[in-house]
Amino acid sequence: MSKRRSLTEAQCVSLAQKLLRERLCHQKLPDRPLALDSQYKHLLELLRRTAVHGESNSVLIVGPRGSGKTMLLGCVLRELMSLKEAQKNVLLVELNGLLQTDDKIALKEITRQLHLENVVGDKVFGSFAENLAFLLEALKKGDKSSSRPVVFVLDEFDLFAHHKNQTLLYNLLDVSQSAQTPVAVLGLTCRLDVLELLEKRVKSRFSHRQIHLFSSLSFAQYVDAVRAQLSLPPDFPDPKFSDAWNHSVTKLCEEKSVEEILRRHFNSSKDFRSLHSLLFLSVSRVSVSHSTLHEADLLEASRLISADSKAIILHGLSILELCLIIAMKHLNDTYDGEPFNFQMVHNEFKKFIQRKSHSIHKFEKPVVMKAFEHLLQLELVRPVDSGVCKVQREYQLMRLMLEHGQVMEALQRYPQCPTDVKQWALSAFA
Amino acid sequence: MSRYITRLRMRRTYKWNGRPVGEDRKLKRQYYESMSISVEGKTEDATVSLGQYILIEGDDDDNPFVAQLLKLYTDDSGKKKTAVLQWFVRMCEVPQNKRKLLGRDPHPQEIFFYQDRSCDNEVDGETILGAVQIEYVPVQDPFPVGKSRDILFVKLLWDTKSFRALDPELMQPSQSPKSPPPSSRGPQTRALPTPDPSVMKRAMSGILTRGSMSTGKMSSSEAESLHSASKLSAAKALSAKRRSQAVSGPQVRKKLDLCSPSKNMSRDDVLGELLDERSEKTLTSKLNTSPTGRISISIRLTPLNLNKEECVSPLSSHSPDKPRMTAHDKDDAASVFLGVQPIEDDDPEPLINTGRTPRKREATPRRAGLRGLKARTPSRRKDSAALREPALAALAEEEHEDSPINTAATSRSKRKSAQLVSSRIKKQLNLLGNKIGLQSDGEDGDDDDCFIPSKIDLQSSSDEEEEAKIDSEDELIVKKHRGSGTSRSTEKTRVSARTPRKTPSKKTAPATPRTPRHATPSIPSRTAPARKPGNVLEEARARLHVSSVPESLPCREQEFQDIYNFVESKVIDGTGGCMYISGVPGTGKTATVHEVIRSLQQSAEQDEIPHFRFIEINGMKMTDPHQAYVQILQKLTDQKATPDHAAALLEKRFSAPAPKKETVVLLVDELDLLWTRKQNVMYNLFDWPTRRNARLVVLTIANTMDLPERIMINRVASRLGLTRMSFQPYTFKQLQQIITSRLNRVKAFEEDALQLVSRKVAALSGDARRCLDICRRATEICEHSGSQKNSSGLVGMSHVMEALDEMFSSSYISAIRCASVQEQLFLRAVIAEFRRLGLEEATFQQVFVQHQALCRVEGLQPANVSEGLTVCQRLGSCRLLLLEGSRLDLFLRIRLNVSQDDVLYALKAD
């Protein structure tokens, strides 16, 4: 108990930061998952039947990015290894669709993952051939009872569909529908269509179970899971500070400004993992001074978050290539997005210098140029088909990579912007 | 392993050493000690004398026959040179499927005394590569280590049926040159030759006696095993053709008359010994049944001889079954048919090899018919002869002049007309198929009947030679030479084990474990047993689920019962033949092979029919079509090849006849991935049972039923040939039944929910895969739902309709209703901006403009361009958009991949 009371406030503040920053950035499973437990039965009883059982089976995970499916299979494996049954039997392969980018490769982390290559030797795999067949044999030895199941995780799922000829999927599927070693396939994916990219046979083999993976939330349950996540366990070492903290996050909850942070989040994405984004840079904010969560932090995190790339780039701009890009925005109004040259941009540039500029100076066509070319190089403007470079660089056609709005919104906020430049900018006509 | 060379590189010539140390007048036959090889640009000769073990040349190159030589002798033209030998196997000449009985890895170079009774143990003596050493280990001992890889090891006695330990006594390397045949009469040039120790003491304890001639014996035991048959002959037909022609019809009748009631020989017994240089009929009997053949003699060996074989020859020239006989022999190819030794029917202790009784063979009627006449000894053989339609038996009296009686033996051969014979026989069969297969059910006691003036023959003759020697209590090992009549069976039963040529390839491959690939990998077995299924809804569950085997394969009836009789008919026949599978995935294809090959197997362990091997690949399963060779040998032979190579070895394998073949049932599943852009992998596939010696059946299977057209050249289309099958889809109410067969009187499923399943099935793919795992699924949501409310426990309606709808709803429509606000307006979006485009393709900016327009009506705060471009790819991601030209934001192609109208019911209904 003295150590407890010992802890100063600064400990205390920085191990609140430590818990909720594990917990943001998804280094520790979460207890159970949230709003996932039909789901999470489901899966549980599957894998729990091959490992008890030895009954081999196929299953698809579906759900849209940061729809926690990688958290959902990690919280039903920690589970399943938890089973005394299951604990010493099962074996588990991980492969990635995108590190395995071939099933030569793929073939060779199974290998690896199931530690075969000691019966290898000290030989290196030889051919694919060999190693398909080296694994298709080890596979076969088995049977239902006697040998330990294994369970294949298959993250990327749609990937494997785009090797050649699907041989991995057909074979792990085929043993999966054979009386051989026991396995569980299970496939994470977001793509819905991805039983559409399986070859006959091989969809004929998967057993079409899946598991969806939509979250249904209510802006009510958005903001209780908001809540759960920014409160410290009951077992937090000092119980007044974590007290405290608990109590302001339930009160930040309820703050009106919060709540339209939060909706506004909520409507562009219901996942977990941009809202733990959003709650982690707000996070980071707290410090000994400032051990509370505010509602400004939020709004802080809020607005970086949300904050339009190229926009900040625009202001960022020169002058004279903020002119340039309000030339390009009145040539696509005037031909309604037709792509332009440089010498169209820089005709409309001189008309207005001629016209009535009084802050700019008139800039050499090089130097117009020059800003030309570091607009190309931020990608604001882009050239049509980058294939063909027989046309001069002047002549070249190109494109604004930007919204109207975003020009405008630049505009507005460019710090000390001529007022010449802004009325150009409004005007309709050039 | 041992460097021989190869005939491709060189040519052997055979010589005798020294002059020769017997003669056998009567059959014109000098014995001698020893050979001497010389090989073409080596100047040192090979010898092999009596005792040695040697190589002989099979139709592997990598890995020759092993053999202890037992006698060398010559005809009287001395052109033939004749060894007679004691096999030895390899490991990977003993069949796939029963290597594991040797419960243990074998040692590379560990071969296996070969005791099979029906194997012949003559070969042409220019067959023989040069010597090999050979050492024995006790059982008990591990392997000698650090040894010359050239030297074999031999531990276990391998008798077709199990691995025993070996009695080092028969590998006794006897040093000194073994005696000249005992048995051989006429004037000795040599002093009687010491017996074999061993022999000896084996003689004395009773357990090594030798089967007297008898005909009685010999009618009772004259059929002999394929499995022989195919050791001496197509392989060495050429060879035998050409040196046979000088053999004159009388000079071997003579023979015959002399010495027909051939002997028995034992495998073990050096002093049994072969009459007749021309009879290639070896056959197994069991000497046991008579008692007066205990009597056990084996010292004196060579006076006795004389006698013996007096007493034979009158005896058997008064034998009424011995002309048929001898007739009946001229034909060895009748062997592989006739592939039954009846003996074995009244034989009180059961061969190890052939548990089989006669009334196993009355499978199918059809069959029974055959085999009853297959069984038929040449004592039924008369009574049945009436019965025999006058069309065989004028066949039969063209080759036999001189037995009319015989002519109805049935005799097949190889040549061109064996099908037709055969075929023949088979519809005379189906047409007394009534009379026979009455009969059938008596074949017992007919034989017996027909086997006891043959047994009192036996005694009789038995008594009077007194070195007869009956083994009593071993199962022996005996072969049967017996003079064959006329010159034209003599050409083409006289046979040389000359066999393929060799590669210049061939290595010391075998003995060496060159890859990892021989390691034996496996999973871990774990350390919990599995748990059995408790309820009644696990126990549905495991018997539903695709990787059960069920007992049977309902609806398949018909396509079974053509794949079966096709194979059969090749594996009966010994010739090849191509059958071409299609049908959609999951309608039971590869299943019913099995399943075919399961019950043909089961015949074959029977003795029914031939045996043969089994092999699969799959075009699923290899990297490179190419592979298929590699897989193909590997399975085969055990070997390791480079697909070339395999290539070449198969080409070899398959077009060149060989000795010890069996047929070979090759199924290709997944043909069409073996496609390649010269279809040489098809070609040589579908080529290869074409070939004369092959012996290869080749089931292939695939989706397509058009395949052939579709992809094939016509060559390959050609030779695939006609034989094809189609798998229709299962119709509901096959599904039912099958789903039905597999719970087998698990009551777990409501009827309607059955027939809902397979009625939705039918209805989409008649994929009985599919069937079964919706059916599994069901279960499942049962047992859920079966624990809160409690109904009947049965799978009902309501369940299978939750199964079907996870399964084969879409899950766009979800999708959409569980996305966030801006995602649904975004979709919203799309179509509008699709509205006004009047196109189904918009760009994000065009999209966009939309967006914001549309957050301004439902009063959200318009999303800026990042955050729609997130909202859009995650739509893309989700693949309800498809999104075109990532790189370019602003000008990313957007289109829809749901149906506009699945999105606007998905978006109203919420």
Contents of the next structure:
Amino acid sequence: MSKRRSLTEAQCVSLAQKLLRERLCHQKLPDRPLALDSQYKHLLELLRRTAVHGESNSVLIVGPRGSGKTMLLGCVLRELMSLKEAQKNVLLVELNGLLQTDDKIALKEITRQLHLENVVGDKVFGSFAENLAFLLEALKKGDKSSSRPVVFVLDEFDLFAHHKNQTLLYNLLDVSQSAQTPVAVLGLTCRLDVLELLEKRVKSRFSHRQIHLFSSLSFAQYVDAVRAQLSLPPDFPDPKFSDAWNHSVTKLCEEKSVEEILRRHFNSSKDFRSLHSLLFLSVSRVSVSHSTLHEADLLEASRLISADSKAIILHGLSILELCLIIAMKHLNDTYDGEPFNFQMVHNEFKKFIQRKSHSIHKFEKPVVMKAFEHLLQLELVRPVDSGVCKVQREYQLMRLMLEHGQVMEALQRYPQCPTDVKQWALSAFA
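Coords for the form predicted on its own, given the form predicted in complex with the partner chain:
No partner chains or extra molecules come along with it, only the chain itself.
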């Protein structure tokens, strides 16, 4: 009997973990964007006027990465497509500045998304504008007045501004200005100075409407979002397990140490993607013997996420490479952060070897040089002049890309680090 109950519990834990992982990985659109009500209404009204009344519009959605630009647009388009007038009428074309790197590729993608490859066939067009006009003409239904509205979504909008002569932007905004075809041009960007990138002729055709997304999320709303993300749905197969889990999640969110972890993450980034990474790592620690979330899980997940990548690289260095890092640290302390070269580092290292010759193996200069070049490859050391330098490698000026604290922390955690090396790092005199 007990065996069967434990099996059922194991299935419950496995199912709960699967549900939460899916929720955290495959983000579904919320019913309504959180703390973005005014922006939501504004954008929905603009697109509704294009879809229903055939009015052309252009708008930029501006906000830092992770502020919810794509989520806001997704919610608005879902609401728009639920309207009867828009369902069979509106066409959506999505372009991304990272993928459509020039206007030729962008035009091919527009043709593909509008399903007009057969219409275009082998036609040769004189210009980009002529090609785009032909595509939009092909979308007209019967009489000239009833052309199908097209919504153009340009993700990474600022990258389109780097295209030659900004032909794509010019023609799309020109169409949205004229009364030829109902077109809505939506740009998504994280650059506040995006309008400065536009040419005068493009800027004059843009409506200068901008929707800014700066998160006004409070900490209480953030904690509520954590609770909602970790709670099991009401239709979970085992209500008893579901109630116990949800109760433990509520208690967890009220604990002081958990609140501190969440506040630290909230203060560093209000981005939900980083929050989902934290929660995903916490949920991954759940097992049959550990069937509920504990503060230790969140603490460990937080430690993994905020781990210093450079300090982790230091743990994998050889003793020789570590000695060179310490030599550079001493040079930084002695010369107040001024650049150094390999010869200076080697002299510093030689002085240490002469003092502690019994504990550290003596290395030949080419071996030390090889170790120094490895540090350069790992980007722990960086040349001051990145251009073509005619100076010999030994005398090329470098900077250490690590802080004093990072070096000392790595030394404390370094497995079986010789005592002499630790003492050398701690000593004020190299």
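Keep in mind it's a predicted model, so treat the numbers as computed, not measured. Positions refer to the first chain, counted from 1. Each form is matched to the other, and the largest set of C-alpha atoms that superpose within 1.5 Å is called the rigid core.
### Message
For a quick test of reading the superposition: does Arg191 move by 2 Å or more at the CA between the two forms, rigid core aligned?
### Response
The answer is no; the displacement is under 2 Å.
### Message
His53: after superposing the rigid core, is there a C-alpha shift of 2 Å or more between the two forms?
### Response
His53 C-alpha, core-superposed: shift of less than 2 Å.
### Message
Ala228: after superposing the rigid core, is there a C-alpha shift of 2 Å or more between the two forms?
### Response
Yes, its C-alpha moves 2 Å or more.
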